[in-house]
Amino acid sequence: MTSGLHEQTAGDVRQRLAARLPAGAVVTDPDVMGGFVHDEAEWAPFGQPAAVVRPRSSAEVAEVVSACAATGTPLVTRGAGTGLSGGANAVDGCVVLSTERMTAVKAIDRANQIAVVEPGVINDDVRRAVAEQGLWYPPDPASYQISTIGGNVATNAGGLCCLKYGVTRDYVLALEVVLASGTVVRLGSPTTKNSAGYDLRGLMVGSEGTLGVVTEVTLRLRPLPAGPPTTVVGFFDTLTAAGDAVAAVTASGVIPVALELLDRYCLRAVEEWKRMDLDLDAAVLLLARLDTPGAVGEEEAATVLRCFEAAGASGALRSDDEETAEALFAARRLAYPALERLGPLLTEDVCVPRTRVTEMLEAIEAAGARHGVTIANIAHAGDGNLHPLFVVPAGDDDARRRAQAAFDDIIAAAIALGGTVSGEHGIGLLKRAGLAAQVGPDVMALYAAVKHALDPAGILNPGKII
């Protein structure tokens, strides 16, 4: 973390912000600021800001960035604080810029299938607004009901549907961004195709606020799916068998909308919390959702069912009952908060080639056994994105050290399998060492060069990613 600014500098930036922003936009009450200093990443360090600002427009954001640039003050941009890597954590003496007041859906263009939104709008609010026009915004992170589009852009969020429909970057056509100098620029184009110049729009997606502050997002949309999806459920006695089923589906050529994994630990936590009458007999549950209509869709569902059975499922079934299917997928989305109720929760986010999911699941089990750590498993298994979850008793320093060692082992295993240290949560503070191990010094030097070109004073979200 960066050291605290001299109080005079902090006072200067507070004074400048108060003079240039509307009343109520600048918060300096320590008790109120305490709610803005960190995201949901367990054990990621955070500092104390000089001020929190809540702008309502890109012009006000530009004033904030200009004030920080003029005084050399670090600036940390924050959405809803639902991140899991420490990417939105404050550093000492910084200004935290909250987008919570920038919540407008500015335009929905049904003919061109695009929407223009501000960064603070909640993902689910966008989905519901465009659905009224017969349109669909597919990226659906588990936090879609509480996370913001700006935060989704910052981490290139994925979700359950990304196996078939892609991640946030695939749906960002254009951005309005305030650069480190305070200059407002527009990147990308609302057109379907755009090959004009460097793809700076793509560069901003996933940059976690280290290269600019996003103030407007133009999103690509799709037509709403024509009919209800089909769900295929598989019950497995081991993680290895479930991984083999995932590999079989991949080899079959069928691309489900979602192929999700939950183990018994997750299911039990959800059941104890919500009492959903879940079947807790199986060690692992696989959920496949398919939306191809007609005879082709029927054959795809039959193929997935055969893959589950051939991999050794203790039971497998197809369900066209939308209520039952929604309950199972609701359990998947509830797994993280259900486990979080049991104690401090450290979350992994590794992604491996789809054919190597079984090996990665075995590596996770081995890491847990080696370090004596209980690891729950949820995963977007169909795209190789696994989220091992470490539940650590509060105040147990030895358990925390063992969990961190298992965390590091899992990162190393993902890299060894040709994977990545982050599929959708971002790097933030928790994955910096893992990123360096994955890409190597030459690529890290490229990252540093890009950062210096766009933020030469290093004021934008310092200490994150690199």
Second form
Number of protein chains: 2
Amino acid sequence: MTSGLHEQTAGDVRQRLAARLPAGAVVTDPDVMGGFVHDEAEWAPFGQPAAVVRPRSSAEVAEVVSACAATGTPLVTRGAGTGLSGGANAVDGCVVLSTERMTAVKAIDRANQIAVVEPGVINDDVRRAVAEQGLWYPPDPASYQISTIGGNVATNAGGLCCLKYGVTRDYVLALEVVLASGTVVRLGSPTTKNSAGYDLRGLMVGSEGTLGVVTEVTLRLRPLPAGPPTTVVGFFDTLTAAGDAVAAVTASGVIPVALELLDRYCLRAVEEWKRMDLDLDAAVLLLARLDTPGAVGEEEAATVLRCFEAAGASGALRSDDEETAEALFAARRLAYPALERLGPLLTEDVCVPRTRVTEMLEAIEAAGARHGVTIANIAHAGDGNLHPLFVVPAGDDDARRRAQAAFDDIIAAAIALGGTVSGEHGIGLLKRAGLAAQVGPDVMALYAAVKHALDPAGILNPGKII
Amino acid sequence: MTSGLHEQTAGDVRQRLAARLPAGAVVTDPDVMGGFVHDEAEWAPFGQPAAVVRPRSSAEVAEVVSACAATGTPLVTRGAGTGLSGGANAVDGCVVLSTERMTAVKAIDRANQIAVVEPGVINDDVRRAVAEQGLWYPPDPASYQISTIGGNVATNAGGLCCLKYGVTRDYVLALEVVLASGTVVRLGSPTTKNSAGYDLRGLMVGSEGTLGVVTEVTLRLRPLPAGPPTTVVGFFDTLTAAGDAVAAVTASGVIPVALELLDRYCLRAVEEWKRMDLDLDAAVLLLARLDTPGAVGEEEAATVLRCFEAAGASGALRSDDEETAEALFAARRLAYPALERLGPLLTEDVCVPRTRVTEMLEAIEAAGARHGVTIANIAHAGDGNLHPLFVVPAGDDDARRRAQAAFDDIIAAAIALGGTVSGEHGIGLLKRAGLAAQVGPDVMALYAAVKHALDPAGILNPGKII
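Starting from the form predicted alone, produce the coordinates for the form predicted in complex with a further copy of the same chain.
Below, the chain from earlier opens the complete complex, with every other chain and molecule after it.
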């Protein structure tokens, strides 16, 4: 597209949007638009939008999609922009649709354990609203205090407690979606079971805004857990010992709510920042959270403790003291921002079969050594979902090149171990080559066929995933 | 298609199959083929196949699909033929692919809690094989002793224990699928989490053989439950009282493994057949199964008992005696065959929000009265999934017409209550009109677009679902 044509289309779509949306819904000021052009994926490219729109309803979203369809304008939908793969990054001349004004919790049906929410509502706001009714929305990505349900749906976000309670897709019963044509449809069913027709609900979840714009989400809820959780902590001198402990817990049959791993780099970064008196001699900290109540819960905690000790923990203890437990899980949640203080972070998100966690950690260490890069590790270890983190000083091109090489090596290693290039962050821009390497050309062709079926003109978040 | 052309194509595809498959894999004897032409859906039409094939491997399945693709022959895949919607029914001139020779449990990975199985393996055979390793495959359709995993995947089968443990889709991590082109692909990932690419794994589950032929299933397993379950039983004089009891259990926050309902017609049919000393004065029997161990399990059982009593149970008791509990659940499982003894059965499968169970039962009773039809009810009441059953004497055309009218009324009532036309049996042939009424023309068009994207020539199980 020549620049002239580009300008013309941009003018055309702006005009249509202004004509169809209320005042204030359309932003074209470049300075303001600057806050809507990328997510938190360092290094992922982004372009300059023609406009940013902030609709308040599915009818307004339908107007936006129709305007884009009529003018052939790319449409990039974004929630809070906390993504880590570039999935919400603008492309040149696009319309960015921000869901920031669609934040209603429209209904909480206590008796049916369901909530109906708009896509722009913050995960934690849903959590708090349903807790008032004695209900629980389990999916808890580390970003839960700032990320939106719509964004969680777009990436099929996981979190800490998905080891026991599942990921976002498991909690989405139904969706309202604006299709590429501007048509509004409802997919799925608010019932607990549904075998009627193709599962386009599940297909939409994790499709990163490339197949439709989600305008309403019907969430499955659970009763609030009965009591406070129990925490079991283990410090390990080697990655291998920690990996063995994870495998032993899985084999024991105990399913913790969460089984998290932090390595020495994370521990140091948190300690330097927050002074939490963490054991800095350890190579790895494992944190298990258990919520089975009563005597069975006691036994489970004892089992996990035994698994940690048998795997050679240098220190292991069980804590029923909620304050200590919260502090340790806070250390887990603080690891990412603590490392971010040291420079821009590139975040990996590989997931391997649980028995391969040790091998994957060793492959990560080897990749770091090979390319002269320091790699910190946060992992949902019980799920086999690892987040190697690269701190790359801004402006250091050589460091960046080396980190990219290590990033690619880690993806290759994950695939070789039977794993996936994304456990919970999605593909966006950063993992497209990895996805193609993982699934192969036949499945990529299938993705393209499905994309074409739902978005023949290719206006919805083009260039993401495929 | 004229009959002459039809014959020619039939000869052509038979020739290709015979040339590419081992001796014995292709059946063209009409008498033998007669056992492969329909499932257990009374009244669903079926045609005469050109051939029945019994491949032993995905390579052989790929040969079959390629032969069908080359000749434009419809391909109908079937497992054990226990479906209740006509999803496996032959169409004239088709190739029926039976998975009966693909029954291997290829791998049980104890450490990762995964099994890899062929589609023709019986659900219960998987259950027993993994139990030897201390593992559990939860989905338990009533047909679990005779239905195949491939068939369970095709319909996204539920069962009794999905109230707490979910349905088939929740336990399918990955699939090997032969596409309409004959290409073999792998979808999903054996990891516990996966956010890489579109969820075509989930799309295939429940697609009733219309989007691809599943040749391998990677199943997620759980540890075997620790101890024997507890059973709570309640007899109720009215449907309303039983419905209130179900709503009270849901509201209590207790999640039973199963919460099943049998009405008086089922109780009588079972009693007349098996003499189990069931209370025939009751209108409804509710059966709750709980598996939370220890004191918490005790409390849960007490809560369910209180819910039953508060809703006005004429009798309610808790049984830790496994024999009694098994006998009661056996009555539940025997209800279907017990009614079948009285004549051909037409089976409904509507699912409504859990709070609408009473209204749905009342609507069923009203439909029966309106059309002069006796309707028995089995229900996964805790899920809101009801199976009204129509006994229609063979050859009684008037009774059949009246039953069909009641069947249609029940579907309309389920949709009006915010429910779905299929909780776990799928659409097949019998529910196509109901599906269209439920989801509307825009979603039906979307299904057609997805179907066309994956099967452009329309050879895979044509006429099913859409």
